[in-house]
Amino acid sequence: MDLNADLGEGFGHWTLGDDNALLSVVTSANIACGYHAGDADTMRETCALAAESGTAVGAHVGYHDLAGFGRRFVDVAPDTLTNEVLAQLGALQTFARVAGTRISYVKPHGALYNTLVRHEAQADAVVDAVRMFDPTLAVLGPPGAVWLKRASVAGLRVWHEAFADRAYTSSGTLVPRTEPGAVLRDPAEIAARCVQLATEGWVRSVTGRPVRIQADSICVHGDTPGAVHIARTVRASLEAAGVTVTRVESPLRHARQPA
């Protein structure tokens, strides 16, 4: 199972969550490429320290939205976004490059992540600028995204995602941020939900319901408070149930059904 954290959003003289630390754990690394936070310096330190790592990177594309931290849409024509994507791409595989490492994947931040679920215009608008940039890059999102299905058909390499420290809906989508209990906070209970997730294919929703989610990796939000403790719990945890934690480079793998 892969670990992915969101890092390197920061901007300015503005930090956000120990990005170094989290880099000692996970084995992917999303990084803000100046859209939705970032800025040259935090690119090219952030580039810098996961090559050194040996962490995968990631660029974490988002909408051009740095007051709202890209959790807000933007109804963006679809080739205007094409053409921010690339924006974004062309310098965070510059940084890369600088760094001695290149971007292994693409995924989407915030509100464009989860706008991608359903919206179609905007999924192909991704989809496109991924295929032209790179079309050996893996794009990263959650099951049943449209935006997946089409980056599928162009000839991606799509991975499945889930979330550590975020509740699920009976439906298997993300509880909204704003309502309460959305972000978990309990180191030992996120763990735990994680060696499911890892072993058995499935989670509990809020409404105690069994959520079947196949992924190739899990997101331990940076942002959330103890981030760096949770990443290391959830880690060890998975590693005694006997999961091996490394980067993605397989295929979706298969587990078994809840009961």
Contents of the next structure:
Protein chains: 4
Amino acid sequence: MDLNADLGEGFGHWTLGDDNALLSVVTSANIACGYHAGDADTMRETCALAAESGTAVGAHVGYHDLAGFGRRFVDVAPDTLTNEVLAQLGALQTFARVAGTRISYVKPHGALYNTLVRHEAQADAVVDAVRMFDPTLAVLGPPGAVWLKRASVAGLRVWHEAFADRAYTSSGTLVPRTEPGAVLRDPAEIAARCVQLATEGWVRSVTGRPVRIQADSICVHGDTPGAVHIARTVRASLEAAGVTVTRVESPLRHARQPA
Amino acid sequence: MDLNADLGEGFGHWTLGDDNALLSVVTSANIACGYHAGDADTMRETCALAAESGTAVGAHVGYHDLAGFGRRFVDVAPDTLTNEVLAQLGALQTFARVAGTRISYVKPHGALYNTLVRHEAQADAVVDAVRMFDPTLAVLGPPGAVWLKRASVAGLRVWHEAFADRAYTSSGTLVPRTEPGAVLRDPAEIAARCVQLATEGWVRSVTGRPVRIQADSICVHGDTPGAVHIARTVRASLEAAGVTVTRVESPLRHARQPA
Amino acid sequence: MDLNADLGEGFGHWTLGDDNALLSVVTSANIACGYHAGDADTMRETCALAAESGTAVGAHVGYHDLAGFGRRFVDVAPDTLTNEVLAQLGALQTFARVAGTRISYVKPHGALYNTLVRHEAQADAVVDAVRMFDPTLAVLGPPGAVWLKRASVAGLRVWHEAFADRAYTSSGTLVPRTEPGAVLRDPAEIAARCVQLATEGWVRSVTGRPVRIQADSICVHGDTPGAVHIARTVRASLEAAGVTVTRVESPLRHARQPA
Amino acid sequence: MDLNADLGEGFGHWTLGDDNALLSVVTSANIACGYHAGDADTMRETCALAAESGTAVGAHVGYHDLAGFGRRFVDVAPDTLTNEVLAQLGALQTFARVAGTRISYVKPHGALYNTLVRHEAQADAVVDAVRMFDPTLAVLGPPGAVWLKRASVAGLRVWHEAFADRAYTSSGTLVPRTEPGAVLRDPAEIAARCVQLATEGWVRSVTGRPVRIQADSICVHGDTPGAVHIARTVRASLEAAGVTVTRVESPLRHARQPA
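Please supply the corresponding structure for the form predicted in complex with another copy of the chain (the preceding block corresponds to the form predicted on its own).
Below is the whole assembly, all chains and molecules, this chain first.
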């Protein structure tokens, strides 16, 4: 099982989260590419840290909205969105290369993540960008998202993720944050769910029914001390249960990728 | 002789210059990379136009200052400058690749262009970025600039440029814009100077003395209708004088470059 | 009848439209406040020009989206939108004051203009900002917009505008730009419609039926040479028909406004 | 004696420092105005907190450089700098007014603070902006700064500040941060110096000689837990020594200011 988290989300003088702590926990790093967070310095440093620790580099692409941290839907034209994703991939790939690694996968951030679940035009726009940039890249998102279906049709490899600290409905979708019980807070409970997910492929829904969740990766957070503690507990519990925590694919594979 | 000009200098809804007209005149396009001008859409489109017309793609890198169009010195830390140039090169290279071409050379813009003539720390910072990104890239600037000397020591290929419409002192430096006669305006005079430069390697200085100027490329402008007319006149006069107007190196060479 | 147009829409090195030409035509200037276009220099200069020519100053407030020129819906939180409108009003008022004039009215720009026709939360957010800033300001928009109804309830003065070059449906709404005949191009036809609107209070709809349009102001454009010509023709025709072209309220009124 | 500190230095999703803690310590708040830090939401909230706690509102104006947090010299044209300071004052004043208070003074931030010590053209530019905006505002800076001399000549009230945690040379200037002993770290020592400064008007220089320092205000920091502890210790020690810690002028005075 892969563990992924958001990293490199500072901007200029501002920092966010404890990247060093997270890099000792996760196997895949979603690195901000400068559009919703991150800048040239953070991309350089985070790629270097990821390369040193053998963590897979994911391009965490977002809307062009630093002021809103990419958390607001922007009705950007699909052609522009394609080009903005290309620009983000190009910048991050450069820092990955300089650090001796490469981008392995693409994960949309924030409002773009949520929008691509259903918005067909923006979904196609992002798939086009990934395909043009490097058709061997994987795409990472929630099971059922429109953009992952389009990515699959376009020949991209699709990875699905589950959320360690979120409740699921009986139909396998996330309970909206506005509803009670949407976010789990107990480290032991969260870790136990992750173990069940990794070993048996299901979790109990918010109404108590078992739900099948096929996940290649589990998303954890690191923006508070409590979140880092949860992430560590999840990893320790997975390993104690005999689950190998490892990135989805080995870095060697990349040697065969085209420039 | 190569002719270069600045292209892709719009931003969002704003446009600047007549890129289509210029692309029928010049052989090298200095394309803005989003830090002082340009955005994902303009990079995509300008690279596509350059590829179609066989124009060499130059990365026109600048300070991170859209509000000032990169024309104000910014006392940015050298490490940050290195990373910001890397980010610009990475973004532009992506659009060049998508268009079926590649970056051939790097030319600093505006205040960065002027600063690198003497500022050693920023000069080293830009050279480091180019070397890390792709050591087969050329760098383009004015004869005598500190940054070109550092680039040469670092093993980068160095191209020198002259300015079609600027007066030179007897020591071969540009007459500052604040002095009378600094900028030439007569298309015929400008064209005649360019022919002399290309065929005999010298121009007459502002005080009337001949000055040797070794140039691989002549810089022309396109931000006004008058400027485009001058650029066309320069090209026509060079060709009438038997000078081959062509990019410094053929695109074929790039096939041997590493990824 | 008042004539209004968008002014001060440059940013940094980029310019847009012919502000000087427009200022000899219109009686109200919608001045960009730096969020979708405009910067400190353009606000200073445009306010000075408006003051000199006796043109009413309108705050042309928009989404925080320079890259998109404010033409893309942004799902900004209402509290943030209130604060962003306050910041825009505060900046523009300062430049108006320095120029010896004051803001007379507020007109939303681009995607915000369209959104406020129906989006209640954002409509309330903008009304709150205007009311907090100065409850004696007027608000300008299309008849029927939700935000104008809320503004009226909140005690703000409401001004309605018609569009010189746009076709109307039989129910008095604009024909969407995506439909044929949505935009009128013939200066004489446009001017004749404006005269009819100003003198008789109706125009012929796209299907040929007369539609009542109550307008305090007519919006003209200036972003192309053709647009400036149309604006001039509209004004000349109105005056030839005996219509007094004047701002909605006299500048004297402002002397009684609170600080 | 007045105590001042920087507040409202977040941006979007990013936060910085412990504003609530500082507001229980200082009597004057230097509030970021959106150019080097801060946005519409932080200005609104910080002004409200300052108003509630009776803290004087200072406009902490800076270069237009969010990416550099205003800590890099930008060679901005004086006219543009004047306008950019006006825009910052206008925005902040609006939020101060909405909160029921007003700007009391202007303090430049970061690289602008350092530049104005000697750079005459930028000094005049900032003085012009303050004078145009409201000639009853005070300006706050280090003794001897060129810009404060110009401000005094222009008729502005000038307040001088000392730094709680910085060593001084025997000539009364700050020991540069690059030299050993430039920054003091012991809360007790810092507090004792502040008491001496407030009660006797001198501190011991880095070479051991007494130096006269006339200060209306002492600048403390709040960007780390340690800094907040120091600030609290300084205030407690001043009060224990019988020094009244109070803003330079009472808020009542503002009632007589023009709009």
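Computed from a predicted structure; not experimentally measured. Take the two forms, superpose them, and find the largest set of C-alpha atoms that agree within 1.5 Å; that set is the rigid core. Residue numbers count along the first chain shown, from 1.
* Asked: Rigid core fitted, is the C-alpha displacement of A48 between these two forms 2 Å or more?
  -> A48: C-alpha displaced by less than 2 Å between these two forms.
* Compare the position of the CA of E179 between these two forms after a rigid core fit and state whether the shift reaches 2 Å. => Yes; that C-alpha moves by at least 2 Å between these two forms.
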